[in-house]
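Here we start with a single chain on its own, the form predicted alone, put down as structure tokens.
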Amino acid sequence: MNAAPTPITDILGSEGVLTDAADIEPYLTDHRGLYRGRALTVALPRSVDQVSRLLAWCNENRIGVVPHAGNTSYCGGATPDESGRQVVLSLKRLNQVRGIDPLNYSLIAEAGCILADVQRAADEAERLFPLSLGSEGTCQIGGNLSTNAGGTSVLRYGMMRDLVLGLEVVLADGRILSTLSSLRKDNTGYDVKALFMGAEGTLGVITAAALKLFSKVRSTATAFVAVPGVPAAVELLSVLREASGDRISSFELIPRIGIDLTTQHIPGVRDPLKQKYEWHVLCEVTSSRASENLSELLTEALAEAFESGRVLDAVVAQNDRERAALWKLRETIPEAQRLDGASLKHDISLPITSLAQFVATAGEWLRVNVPEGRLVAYGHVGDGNLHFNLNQAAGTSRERFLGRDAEIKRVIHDMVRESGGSFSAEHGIGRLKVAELERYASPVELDLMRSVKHAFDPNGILNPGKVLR
């Protein structure tokens, strides 16, 4: 690997900037291993100002610039091109909690904060920071931010871009763009900074967030239901939002493969439930007021379910040991799939009325036509965002079945289109779904989006090759 170029290093500092083949590798390759790219070097930058003179540098020169933050992403959306005239623009050095504020609610973060430290630095200010992934012990907020991160409490708290009150952030031509105010109303003209929001580092890079907090949860009960169908896993979540009094904060639809799959992958997961159901929710009701008994609340209410033939068994966590069995089996259903052989995945999501028959149809197609995949059908019910996924069935070829992905992927995601629902849920475009988006996006929404992106990066360095093309 050769040195970095001098102006690079000049702006950076040595240590600003990798230059050993050892130390440049992991950023070449995205977290599912789908891409491998090159990079001319791997920049380190620790202040904006330093971001500022990179971007400034690298637009003057135009050389493409790959935002990266903790590579947890399912899309490709932060590996480098196989050019190896790109820069990786790492921002876990910016890392620090500017500030707190518990009586406004609200906290500034740098991007590269990993999640599960603010997370903890809402906490120890008596507040909480809602947003909750299963990579969140190595996500960071840049990308967060960047993909509009869902995960497992939008249904109460919403997606990244719901949790945002302000935003710092580096243009391509170096300029600093900081809307940092921790206000809730504010309407001066153009939302500019919801556009960063979800567009994967090609409109600037996002250096810092002034984030909501909320109060911080004080009691939960956490349930794991064994349901007849998904049809009555819809009906449950309209039951159990009207007796919570709309304190659901997660409601996770999971298969009797997921349960099947990580039993067998994950050490110490187990089926909660001593008879053996198709379809499960994992629910979970919080409150800030300690007093309060929620698992007398969500017990009467499954009770109550349980009589109509919406519940068919169910087990109510007594301590949060249990709790945090239950979540370790619906948190780590990706890595048993993983685990267990080739996935196909798809990220998508669909009006919550629309869920069951969606379900029904696209499963008999995959049954009757993927006679070598077995469905993997789980996710975020509450916000109508599944993960309808295929592992490869056994003693079938890996080959067969990885070389059916673009048509399957097609006839699922015209049925989502048909449905009224979006092939891309959680996990953004990146590169993997940059013709999808091509496929199912308007012509006016694809034009505005380019006029947008000519607009922020008129020469086009920042993440090349992702979303648009």
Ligand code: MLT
Given for the second form:
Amino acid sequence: MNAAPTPITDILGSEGVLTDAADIEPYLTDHRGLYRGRALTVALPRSVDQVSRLLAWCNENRIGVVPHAGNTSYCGGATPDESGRQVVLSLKRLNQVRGIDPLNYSLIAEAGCILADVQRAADEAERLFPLSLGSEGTCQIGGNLSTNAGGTSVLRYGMMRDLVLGLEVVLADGRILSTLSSLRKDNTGYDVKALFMGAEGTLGVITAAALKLFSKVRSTATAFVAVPGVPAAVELLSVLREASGDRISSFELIPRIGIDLTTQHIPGVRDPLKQKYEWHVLCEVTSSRASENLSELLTEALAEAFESGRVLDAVVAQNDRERAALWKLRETIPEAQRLDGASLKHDISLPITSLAQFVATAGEWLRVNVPEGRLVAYGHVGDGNLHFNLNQAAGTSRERFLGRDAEIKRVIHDMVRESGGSFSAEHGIGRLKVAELERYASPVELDLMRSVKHAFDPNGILNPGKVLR
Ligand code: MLT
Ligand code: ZN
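Show the other one: the form predicted together with the ligand, since we just had the form predicted alone.
To see the whole picture, the full complex is given below, headed by that same chain.
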């Protein structure tokens, strides 16, 4: 890496530019180790004004800017290319909660805030910020917004886009767009802010957001349930939705292999059930009323489902420690997959009514055609979102397994399209899925996306090569 050009140091001060190779290193690779880039410099502005001046300078000089948040992306969205001509921009020093308005159920957070810190700030004000992800201790609000993050409570509260009231964004030419109001109703023409969410930093750099809050959760019941198959899991969801008065906040599918991988690789994880089953669901019901006996409600509903054959066995967490153990099992599946060896990820969503059929058909295709891989299908079944991943099977060649990526992806994603689903449910496009977007988006959509990109970033300096090329 070269030393930062003087104008960048002039704008950010020496403390706003990383120079030590060891400090720079984490910004050059992605979480999955799929990409390794180089950078002109790593910029750490401490104010919106500095972001604005930096972007104006980069725009004038046609220098690419790669926004980088918690680096937990699965699609290489925050990694610079190999040219060494791009500036990596981290907003981690813009990490203040600017204000909380409990009466309005809203909070304003800067982009560099860690998600868990925002959850904590809301909690201290007796409110809930509901976005919840395995990486919440590391990922940043700016990244959550830019990728329209999902996670484990989308079923009840929606994705990040649904949790936003207003945004502050620095545009490619350095102008600052502020729609940071906390209004719930604002029908004043095009919803410009909506475009930045899911744009992965290709249209502007989000510096702060007004976020929606909800009533703090005061009663929770969590169950780990063995089900006879995916069809039963889907049916159980609607049974529990009705029984709980639509208060299911999470409904996660976990296959046998998810338990095998986590118990093998993650210290302290154990199978919550005595017998071994093939399919499981981790479900949670929550309420803002402290006096609710949700465990009783959930136990009764599960007992009825047992009678009707939709449940084989279940355990309801008796305290917070047991609840945390169930969640640890679910949330460490990706880490266990990583520790187990090479994996191929398909972050897909389907209409929930087609989900079981898809798992059966695509699972059978993989079983017959991909002996090098083991299917690890899990995830947010309540949202129709599956992580239809594959792990390299024991005793097979890593190169041969990874070498089949394109071919397998094509079959799986084509099947997803035939079932009316999406090839990218919650992980975004990044660099990894640019070709997939070109294949599966309609020409009209792509044309509109390119026009929007050109209107917002005519010189193509913002996260070049991500989402669109
Ligand atoms: C998760 O839900 O755990 C992650 O989004 C999934 C993944 O690693 O594919
Ligand atoms: Zn997920």
